[in-house]
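A lone chain, given as structure tokens: the form predicted alone.
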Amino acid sequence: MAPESRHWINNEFVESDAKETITLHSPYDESVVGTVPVADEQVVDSAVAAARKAFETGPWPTFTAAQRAQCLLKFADLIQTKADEIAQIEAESIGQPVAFAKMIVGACVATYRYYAGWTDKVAGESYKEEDGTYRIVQYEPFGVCAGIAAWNATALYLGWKMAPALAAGNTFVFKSSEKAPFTPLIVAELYKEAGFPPGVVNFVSGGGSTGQLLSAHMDIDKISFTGSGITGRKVQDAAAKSNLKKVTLELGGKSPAVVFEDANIENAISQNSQMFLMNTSQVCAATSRVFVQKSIADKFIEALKGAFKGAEGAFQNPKEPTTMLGPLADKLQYDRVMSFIQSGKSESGAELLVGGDKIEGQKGFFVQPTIFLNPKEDAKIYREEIFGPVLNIKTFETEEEAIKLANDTAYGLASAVYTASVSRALRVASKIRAGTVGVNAVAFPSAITPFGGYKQSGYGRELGKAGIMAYLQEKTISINMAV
């Protein structure tokens, strides 16, 4: 049976006379997964109007904090029952292994439960009377918010973008990536079942044209985007040129991992192979630039090469529960990664240590885990985000040199430091210009702490207290006590 493809507006699936559709093919066997309509201006306007009505005149504004929390907790319970179905559709659509997809659903559940706890924790402020005036500050929802998600972890973004917005009392219009449009439609009815009133949650499908309509819409108050820097700039530009809506951008990275000579080598190898290759390295925070101290470089590099070669056997049918690594998301992504690899071979000045080709004997868009050693400083593989299983290695001698190498990038999303010295770890972490630093491990985003980037990795934060505050605006009320 074909997956649900209609837009979800005002707590019901709606048909649309779509002039354009998008057909999804499996990156494993190229079979047709399904077709979705592209939301045009009329559909987007309808979704935004439903969200506006729900925020202004529906029952949602009268919900107490406890009632909002109850809806969030109920939805968390319900989406957990859909984990298998979500995992299967993500495996079919983008080749994401079902085991990883279920982990993503678990993270979504955790995010909704976390923000359910925040609904009654946003306190106002008051200031002692001064010059006859008593001042208070209160925090209010923006109104209608929108989210545009990347394709690599759709269920995750349902949590990151929507849970804090709903906890704060906003309404929402969500657009998933055109590469992975089905998960929101699988869970859409669960919002209704969880008690969210009509218009509070709306889902539209489409590509860049639909994202542009949301970014430029005059009746959307806040938008959150996860994706490429090129598209993020378009979102920001459209937001500024329309109604100056607030914007949160998470734009990927080219993250460093710094391995010092006193590090636990086995752990550092595992983190920079198994953890780096997770989701076929289609992870915005993947540490794709590894800097290793020269005194241990030979040992580290040989072990990492062996780990990458050994990982080829883990690339299998993503729908199988034992599969650890799947194909790249589609042919466009496969061609992009292969073009970077070709650039690495021909013009980067780097030595190809392992990989560098498609995986033989496998149908689907599988690429060998690839390592390049000592690329030139201006090489594309060293400077640009690849979003695939391609790693760069350089060596360093001093801590100062390592910090300089780590910061020599336009991005600043994530990073990792491997060392046995706590003082060194804290010292280096404080000097790396990135939003997240992991010590002796990849730093997974957590619902309780903020996630976001420095520099061209975007601005604003999701998750943690910062995540809900991003969906609230301050209001100062001054009371003249003399009247």
The other form holds:
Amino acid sequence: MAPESRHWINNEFVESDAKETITLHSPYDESVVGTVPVADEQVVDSAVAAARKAFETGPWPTFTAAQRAQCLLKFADLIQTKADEIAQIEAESIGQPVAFAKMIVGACVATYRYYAGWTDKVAGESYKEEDGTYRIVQYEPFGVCAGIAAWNATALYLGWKMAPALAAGNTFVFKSSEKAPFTPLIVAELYKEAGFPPGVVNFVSGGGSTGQLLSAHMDIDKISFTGSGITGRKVQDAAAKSNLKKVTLELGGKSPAVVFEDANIENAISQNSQMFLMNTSQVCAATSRVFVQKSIADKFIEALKGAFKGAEGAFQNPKEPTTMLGPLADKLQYDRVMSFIQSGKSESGAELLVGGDKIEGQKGFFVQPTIFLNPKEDAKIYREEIFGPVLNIKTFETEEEAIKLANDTAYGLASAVYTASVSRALRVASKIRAGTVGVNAVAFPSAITPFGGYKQSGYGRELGKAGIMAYLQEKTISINMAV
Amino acid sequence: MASFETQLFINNEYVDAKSGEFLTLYNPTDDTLVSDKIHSAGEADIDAAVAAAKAAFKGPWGKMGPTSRAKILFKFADLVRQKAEDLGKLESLAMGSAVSTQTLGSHACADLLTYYAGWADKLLGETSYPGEDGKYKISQREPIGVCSGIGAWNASYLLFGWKVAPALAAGNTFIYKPSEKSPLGLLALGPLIKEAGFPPGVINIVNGAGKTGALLASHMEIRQIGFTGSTATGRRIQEAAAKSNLKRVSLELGGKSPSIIFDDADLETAVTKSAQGVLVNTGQVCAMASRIFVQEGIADQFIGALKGALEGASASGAIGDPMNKNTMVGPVADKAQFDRVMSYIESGKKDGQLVTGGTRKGDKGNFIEPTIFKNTPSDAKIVREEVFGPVATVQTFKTEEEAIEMANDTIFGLSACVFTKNISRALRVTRQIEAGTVAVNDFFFPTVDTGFGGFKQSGYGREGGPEGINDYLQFKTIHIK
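Could you please show the structure of the form predicted in complex with the partner chain, as a counterpart to the form predicted alone just displayed?
Time for the whole complex; same chain goes first.
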């Protein structure tokens, strides 16, 4: 049975005679997964209009905070029941192992529950009267918000972008990635069942053209984008040229991992292999530049090579529940990663330690876990985000050197520090220019704390208290006490 | 009437009290015996509850992550919501409050559980700007350990929710003593506590009277106690806490709250809200506006209208059998309260002028007519002391300054009402009233997201809102070199 493919507007699936469609193929066996219509101007306008009406005159603005919380909590329970179905479609669409996809659904559930708890807790401020004026600061939702998801963890973005926006009282238009459009449509009806009135949650499918329509729309108040830096710049540009809508960008990373000589080596190995390879390293926060202190470098590198070689066997059919690693998302991604590997072999000055080719004897877009040692400072593989299982390793002598190397990147999304010393961990964590730092682990984002980047990894934060404050704006009210 | 539990609830089990002592309960609607076999906790029982709560704190509950705690609290809230009316009926049976009122109370408890469940994983500490003076500083907020609560009888579920919900969200475990006048409702929570998934020992419910309360207040291993009730008992709790282990104390005590009605107030609103203030829960509300101050120009009009409103309510059948869903107001809680309120009424007749009411209502059960006095001097008993019944006094004032002075002329400071259409007057007067809660153009009703508590001898500490969780947390400062 073909997966649901219609856009979702005003709590209904809508037929659209789309001039353009997108057909998805499995990156494992190239079978057809399904086809979605591309949302054109008419569809986008319709979705935005529905969201605007819901925000201005629908029952939604009259919902109490407690009522909004109940909708979010109910949705959290409901999406859990669709975990298997979502996992299947993600395995088919982008080759994501079902076990991993289910974990992502769990993270989505946790995010909805977390933000349900915030609805009645964003307090404003009041101040003692000064110069005859009583002042109040209150926080109010923006109105119609839009979200553009990356393809690597769609259910996660349903949580990260929409849960806080809805908790704050906004309405939403969500565009999935053209590489993974089905999950939102699987859960669309659950929003209705959870009690969200028509127009509060809308889903449109499409690629760059649809994203452009959203970014440039005159009646969208805020847009949150997760994806590449190139597209992120286009979003910001369109926002500025249209109505100066607020923008949050979660872009790529080329995150460093620094392994000091007093680190627990076993842990550092497993974090930099198993955790690095998670989702076939198609993770914006992947620590793809590893810096290891000279005194333990040989031992560490040998062991990491072994771990990478051993990991090859973990790449299997993503639909199998025991599969840990799947293929790359599609041919485009495969060609891209292979091209980086080629560059690594031919022009980076690095030594190829392990991997470097597709995985033999496996159908689908599988690439070997690959390590390059000592690429040149300006090598493509060292500077640019690969979004695949390719790791750079360099060595360092001193802590100062390590910090310098770690920060020598245009990005600043994630990082990791491996050491047994508490003071070193905190000291180095404070000097790395990145929005998230893991100490002795690759830090998996938690609903409780903010996630986002420094420098060209973007701006704005998702999750944590910051995540809901990002969907609210301050209003100061000054009351003349003399009248 | 459905059956009810009578034992103690300790470690997720109903158990007999080792004390061999029992409470006796009468139905105030008709003075019939409800039970004389309600187990009353003695020293060994409290020790057992403390041991259970301690083990749970050091064990599964203490080790549980905040998000998992939140999940259990959310579930508990839903279960209480589902059973709201049944739980409300048990209160009506014990202390006569209308089942409609007490069902609202159960819902308020559920809403508090939902509200505080949402706080569990959001209790942030702070960290300092990195690198300063060679130290990395973290301040953490941590639970205290075994906490306890003593509830009054007028709104058992609300008071339970105010104490237990934030305590558990913060990671503490709890021993709760309902009032001996209303022991049945909270005791019925046992099966819901288990179904929600609380490990044994997290919530323990121990019935008893003053002696049991004293055991909690003086226990060496209970780290905190929250008390709602009379100022006299509150003092004894604080003393016992100081004499034992200096456990932390929060007190929600009495009130003699003022209502100030300016001549630019919407008179209809002022009358309606003032009447409601006298009637709701038969005036057995700590925040009740029982001293009404009305500006001279509209005083006669106001008093006449208030009299009409109250007499109308009394004649309309709003006051009657609390078990009837349409009843708004029941009897007072028991014979002792009846005698107490009637005694105040007699003093009011001596010191002031009766406007309406002043007698028992009917000839069966502990019902009292809503009663208003005027021309009561400021030093009269009826103006100074908390009556805790459907009785209010009305005095007049000329100027705003006079009104504020009269309003503040009390040892209490729990609540206040201000009726005016002028926003800057409302904000200005509100600022000057010495009370922890103020309603403008309304009578005060607590919400889950704002703190409730008193100034002066109405107590200290706040329940509800983000402040409400502070009493259940302690700060730890960490400096890492």
